[in-house]
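Here we start with a single chain on its own, the form predicted on its own, put down as structure tokens.
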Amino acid sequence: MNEKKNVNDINKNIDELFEVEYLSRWRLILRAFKRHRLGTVSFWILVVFYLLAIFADFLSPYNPYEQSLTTRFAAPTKIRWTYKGKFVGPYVFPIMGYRDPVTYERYYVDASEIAYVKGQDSNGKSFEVEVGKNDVEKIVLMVEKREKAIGEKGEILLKRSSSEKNMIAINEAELIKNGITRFYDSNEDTIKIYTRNPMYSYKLKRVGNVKQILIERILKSLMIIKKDNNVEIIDSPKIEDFDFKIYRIKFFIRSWHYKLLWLIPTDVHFFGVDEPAKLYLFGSDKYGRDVWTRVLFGSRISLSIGFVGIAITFVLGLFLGGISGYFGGWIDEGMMRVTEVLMSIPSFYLLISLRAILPMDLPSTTTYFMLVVILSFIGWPGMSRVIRGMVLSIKQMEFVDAARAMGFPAGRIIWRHILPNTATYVIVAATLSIPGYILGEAGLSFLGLGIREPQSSWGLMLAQAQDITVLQHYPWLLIPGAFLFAAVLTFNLLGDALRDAFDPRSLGQ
């Protein structure tokens, strides 16, 4: 066994040192960035992100732009997979909104329709109802609520929930499988419930030393709705089955119109479902905005921003340092001066007092670029410094002497030998320098000095979450700064795994 885990270890070798001898160099970085586990994975997830942001409006099932106060600040949907016990494929209930009249805190429930209905009348005669079917449009069921107070103590079924102070947990085994979904305690004398099946009759007792609450639902009537306004009441119907309208998750559905990729006008989207359910994948915001969709609008300003920032600055950065280390003398001492000066100033402040000379009503495609060219504008001397170290040890190569005795000119020299030498530097490190302005963009926005409603970005939908209230009771409105980490932390691994590809000596050199 020794004996073939030592000739495979030679194969190994041999192959190595075949690749080493006859690979080009890029195929060797490319190997190198290969073995580096987590800088693949990093490459891939950015891929997937920028691919998100693309195609942000064929992925999104709602206008960013669109309100809708009747579900503000929504919980993210609850998407269902399986109806009466039988695998039915995606699907959601519309939704309903309360606001608790103690706390003023508003939540929202399942409201269902009723779909279908199979029973018998007072007289005894069969009969079945389908929304859908025969002109019918609605079924209506009208119930008798009644409270009455039966007794004192007994088997506790409620308790009250630490961290709400005025909510009601329940056990969920013996009640929500009926159908409630939420009910809350009003005052010291009622009990009130929301349920999807008004139908069934409860029996829940209180907490402590109170008293046992007999609560009885009892349908008095089925009203049928009919096209053309006509109406079919049946009184005191017998129920033997009956079920709720589902509202499938649908794929390449027609919703809003937009340009794809910018230039083709169409309505699809990949999914979405029918109104009036909605389908909040994050939730919603507090203008009842889909926080999915928010997310992928303000994915292309944040994480673009980072790429047109770095094409600045190294451009800046590589045309000043390159300048300055080739010809030195009063020219490289005068640049080098300006940018000690920009750099020994505090950047966090310059980036404010900067954004703050700009007029607060500007365009927010004019704030774009204006907050690229403040980045850009900080970042450029730290670069240009490191390049003209780069060129002042470059420009004592021999091939650099050999291009000066050729009579090349000096920018010819500095474009076309000194610059490219410098590129693994300047790949690796515009890597390593996105991640900056992502985060100085979203800093910005967060501060309100940046990207500014209507539109959309990472750092001020992140502003949304500042109150501890509403981090408390919307937690999904952090749900954007965990796309700004993930953003910020797979750059930084991704620069690792280039820095690795490029260094000499994982190419086995």
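Predicted model only: the values in this text are computed from it and were never measured. Numbering follows the first chain given and starts at 1. Superpose the two forms; the largest set of C-alphas matching within 1.5 Å is the rigid core. First, how it differs from the form predicted together with the partner chain.
Fitting the two forms on the rigid core leaves the C-alpha of residue 319 displaced by under 2 angstroms between these two forms. Taking the rigid core as fixed, one finds a CA shift for residue 120 of 2 Å or more between these two forms.
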Given for the second form:
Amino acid sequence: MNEKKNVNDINKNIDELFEVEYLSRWRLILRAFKRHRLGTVSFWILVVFYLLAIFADFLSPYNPYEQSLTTRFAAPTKIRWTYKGKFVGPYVFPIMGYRDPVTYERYYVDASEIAYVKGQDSNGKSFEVEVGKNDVEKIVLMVEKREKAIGEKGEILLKRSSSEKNMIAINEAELIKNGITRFYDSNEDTIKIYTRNPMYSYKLKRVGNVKQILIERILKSLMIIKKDNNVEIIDSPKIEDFDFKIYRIKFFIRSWHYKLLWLIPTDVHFFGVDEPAKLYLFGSDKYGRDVWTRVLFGSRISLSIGFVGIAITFVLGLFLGGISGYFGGWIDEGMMRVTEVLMSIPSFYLLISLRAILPMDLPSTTTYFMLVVILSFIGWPGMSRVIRGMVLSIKQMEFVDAARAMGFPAGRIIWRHILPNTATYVIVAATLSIPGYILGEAGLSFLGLGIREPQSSWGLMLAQAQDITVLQHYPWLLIPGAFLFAAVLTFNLLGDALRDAFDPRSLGQ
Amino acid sequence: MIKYIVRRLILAIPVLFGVSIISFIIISAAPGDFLDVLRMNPAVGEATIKALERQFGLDKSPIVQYFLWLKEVLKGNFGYSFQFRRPVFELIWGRLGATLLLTITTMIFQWTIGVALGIFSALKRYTWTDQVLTVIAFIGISIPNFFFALLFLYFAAKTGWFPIGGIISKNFDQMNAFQKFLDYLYHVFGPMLTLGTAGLAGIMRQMRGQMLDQMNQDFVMFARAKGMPEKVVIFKHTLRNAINPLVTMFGYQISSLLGGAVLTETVFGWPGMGRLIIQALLAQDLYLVMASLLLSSLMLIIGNLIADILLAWVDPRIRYRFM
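I've shown you the form predicted on its own. Could you give me the structure of the form predicted together with the partner chain?
The next block holds the full complex; its first chain is the one shown before.
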């Protein structure tokens, strides 16, 4: 056993020696990179992020600009899998907004229509109704609400009102089953709402001090609406069984129009639910827009701005640093003084000052482009100083002398002979500086200086969470920040892995 | 030493000139004019605007304007803020305290904890404590400070353990000196934590790397072979050498600290310079922007100078070469 292991070890060592000896440099780098577990994981996470960004419109059930004022600040939709104890696959219920009478806070509850009902009417005749069968279009409940005050000397009815309910909250299912619900409220604030109402003050004298408020809901009748506006009414029914309408999550559903990959016009989306149900994976924002959708669309900006910015910075940095290092003299002197001045203004201050040059109400594509230019402008001084340093040392090498002796022009020597030698540094520095661009854009947008509504960007979405009450009640608005964090973290880990992989010591040579 | 400092200070003067020129170019390039706000105000008469234009030389070309501004600055007059209707110097002076309080506490926080954890991590290398600290460091480096600030605010609001913004409590006036001091610390904790974490993580990683590098050097082995106690080997030999590259980090940490402060101050409602400059930029408050940019650059330059002096102080090789 031991011997076998040794043989394996020797074989492994031979493989290792062979690889180190005969693989090309790039293969060795790839080999070193693959050994970096966190780095490879980050790489694949980033691949997923970019796929999400590219297919953002296909993956989002709602239009990112579509507002829905009835579902503002809705919590992430609860996805249910079982109904009445049986597995039925993923489905959701629509939400219904309520306002708390005491705190005026808005909240939502899951509610749905009645799809099926079975029971007996007041004469003892049994009935069975199902939406979609026998021309039945809708089942509406007639509910009476009685608000009563319970005082020291008994109880008194304050208000009686009745309403037709298309939708009924899921947690009020008891009302349908028993025909009545009672809700006792002894909250002082609720009691005050009634006792201070001048309309009730006369009545309330009869019961003395109010101890509790009782709200009764009574199911009066069922209205069965059939085709051609035929209505059948079943009075005071005794219901034995009923079903809510469930909204299944559908795949490859048709909704809003877009162009897949910016080319193919289509309206097919990966998933979604039928109206009036809403599928908000990450909740909705101030304007009732889907946070998941906007995160995906925001990722297009956050994830692309780094690459575009890097490209501009590096072209500038390589060009200016190369010239500065190669020619030296007064060009070098002048350039370095300029970079020194630019680098002695704190970069974020410079960033916001440069942003202030541009008018605030630019079209969205122009804003994006301008942001890239500004962010690149911040980056080039540091970049060109490093490149200059590297060029200064590389130009002492013999191959540069050889190129010069062969009479190549300076431009060719810089681009073809010197700068390729900085490639390793450039690739690593690029990966490690992408987070700076992402954060720069996010920071500007957060302050309201970058991407503006109705466009979407992670920083801009976080700006909504700045209000402390909003933050406290609707914490799902922080989700874009988690994405921002994840993107920056993965780029940092990837850059770290690349730096290790490009390090000659890790190649085994 | 003094000669070196004086030389560095003299060298800083042209840089500051450069900063002022660049800031002026940036502000002049912005569309519109900061007097637009005053012109729209019916309460301000034509004569006042004319007088103001003349006072600041706004009717002249940008180049002349720049030199007029420079002349005033050299006399100690930084101009007048339109938005706040107060002299710029007074405004910045009022905000400077809050910014310095935030940046200095953040620096102390970053450096003491960062260096300590870095050493600890290096001494415990490849153990699970080291790995946990490494993961925390990566998280710290990557978390956007305004997102972290929002998370902290959420936590503060939910638990009620920390104030949700501002710099002093409501009953600040009734406190005695010690309570006032504690109140400041209580309020600065959130901004400090969220602003300082990234830098702390960076310092910790750098410190760990440097310590590990130095611990493999021959002189450490020699010191051990001599039979020196481990404490002396680590703190006197390794640490003294490992700390040098960190001192240079001190300089450019200031830049990110000042920049990050803009966002942190916005989230926490901290009355510092960062918020001031944003308001000034949005209102095109020329002289306020100029003075803020100049002052922040000055802080950066002084920070770099302090870093260099510190470096010369801790590293005799540099001291003998440059002084």
